[in-house]
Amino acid sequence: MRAFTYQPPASRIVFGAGTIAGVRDEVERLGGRRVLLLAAASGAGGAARLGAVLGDLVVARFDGAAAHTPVEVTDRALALLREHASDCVVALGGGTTTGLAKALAVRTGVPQVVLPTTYAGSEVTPVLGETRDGRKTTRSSPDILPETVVYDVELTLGLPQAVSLTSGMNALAHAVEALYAPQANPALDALALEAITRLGRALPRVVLVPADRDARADVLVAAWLAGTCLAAAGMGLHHQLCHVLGGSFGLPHAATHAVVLPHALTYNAPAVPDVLARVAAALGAPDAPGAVFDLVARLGGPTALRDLGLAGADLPRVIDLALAAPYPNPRELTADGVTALLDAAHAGRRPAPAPA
């Protein structure tokens, strides 16, 4: 018998196509009526678009989101926040983008209404990742939950292909870590195989034909539930490593967990062979490290951590930060291990399959 507490998070959801039609109403919903827009600069057609929607509710705009939301651009666009007396912040784009939504929510109690462009899931998460002087801490809190999200598959045609692998490859980690992590319950397994089995189905039609509408909305609602999985299992060992490459030595979030994933998988096989037999299924492979390495080597992605710029010099203290203060793992994280297993990412050696 699995022992276990769940309260789920509760966002709002409105999934669709068109729906940033009805953002303002949603705005106005939460009693908004001076909004701060986050949109990024490369965004521009979609922040015309949801700029023209929102119409004179929007009294600022600030599109400067960095990668691991450093606390330093947060300050900045706190700064605006203030100056405008902005009661309401609404953000389109990725991660970054809903990154900085959540770190100025959770600094002034402001709601947020996020529209996401990517599969990158976190707005459905009460989770912040934050970077200061070179390191990357996460915290939890209701208060970093955005009350209202707005699903609008439209957004995402545009998505260039190599965003669409390494982003749709973020949400698998997070579908997949939940089947293992220790507050795994019944639901979020259902929740979980649910969005592994979307994304092994859907991800490649995404790829190879970007403007595949039914795919497109397949891989939304499969992030959706991969998120909703994070929101209330956690995280573990994969990670932990991908927070440590990206906040300590700056590597691009989604793609650090395409390459890493597979390797994580391996590393953990011993400890869950069945979870990782569920995966494999889910999939329609065999062997579920070598299905995740190989769909992102025959869709043309990243498969090594040199190719994204990380040194093999970094390795001893990417371990060393690993090992620091370890996330919950079904496996016990040792230097040994995790050596070998940065070894194998660093190079992108294929995982061998696990013994029967």
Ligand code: NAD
Second form
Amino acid sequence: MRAFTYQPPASRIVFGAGTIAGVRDEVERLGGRRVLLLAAASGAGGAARLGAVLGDLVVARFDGAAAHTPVEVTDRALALLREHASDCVVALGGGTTTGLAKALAVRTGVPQVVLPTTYAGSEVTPVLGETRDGRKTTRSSPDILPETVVYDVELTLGLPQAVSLTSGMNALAHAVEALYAPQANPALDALALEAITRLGRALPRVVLVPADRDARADVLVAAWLAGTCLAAAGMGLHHQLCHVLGGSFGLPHAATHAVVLPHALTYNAPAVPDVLARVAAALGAPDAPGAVFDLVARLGGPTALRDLGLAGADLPRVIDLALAAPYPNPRELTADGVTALLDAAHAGRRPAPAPA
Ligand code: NAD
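Counterpart to the form predicted alone, namely the form predicted together with nicotinamide-adenine-dinucleotide:
Now the complete complex, all chains and molecules, led by this one.
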């Protein structure tokens, strides 16, 4: 028997196609009268529609959200929020735009309505990563959790194939690491396995046929479920390595997850063979690390850290940082083990199947 304590995050979730039309009602439900609209330039089509839906509720707009939530960008958006006395933030975009909304909410207490356009899952977590002077730190607070999340599958149809794939792997990583987290419980297991199953069956379709609404909806549901896992379960070695590689070496967030995940699974396999077997079964494959690697490779995604710009000479520093503040992980972290993992991830070697 596993004992557990579980407090599910309490965002209001609106899911569907065309749900953007209800965003004004959602803002008013939260008492919002003066909206600061955050929208990435790449989501311009969605931003224009959102502006039209919100109408005179919008008092200011900011489209300068930047990767890893630099505090100087937050300060600029905060000045705008204060100048216009905004009482609600509405964010349209991926994890980068959501991060800015959270950074504003935690500083001011204003409620957030978030419309995610990637599969990062940040919109349902009370966690915020911020960068100051090139160092990324993470904090957690109930004030960071968005009050309302509006998932509109239409907003994801234009997500480029490469980002769809890597962002989907980001979601897969949340679900997989939740299965061996110290906070694992039967409810989270069910969410995680459902997310993995949906990603395994629908992510290839999304990459090959980006306008397939049903496949997009499947993956968007998976992203929500995986984000819910991330919100409640402490992540392990995989997320630790990606945090170091993104925060200290500037590697792209989702692509780094896509490269590292098979190797982190290989590392943890001896400690949690049952979890690896469940992941493999959910993916319909004999071997989880190989299946994850093949999924990315087959769809033309990145498989090597060196192709993401990480120099071989940086590997010792990555290892030092990863071992300096280790996350809880099912298998003890050793310098030799993490070195072997990173060597394989750097070169892009396919993980060997675990011995039977
Ligand atoms: P992102 O938000 O930076 O988006 C990736 C790229 O896709 C960007 O160029 C963006 O402009 C573009 N894009 C997004 N949606 C689009 C669309 N529908 N059409 C066309 N282009 C689109 O990347 P991300 O992977 O979603 O988020 C990464 C950030 O989120 C990182 O800073 C990461 O740390 C953070 N994150 C936080 C959590 C958390 O719980 N705190 C969870 C996951 C990710």
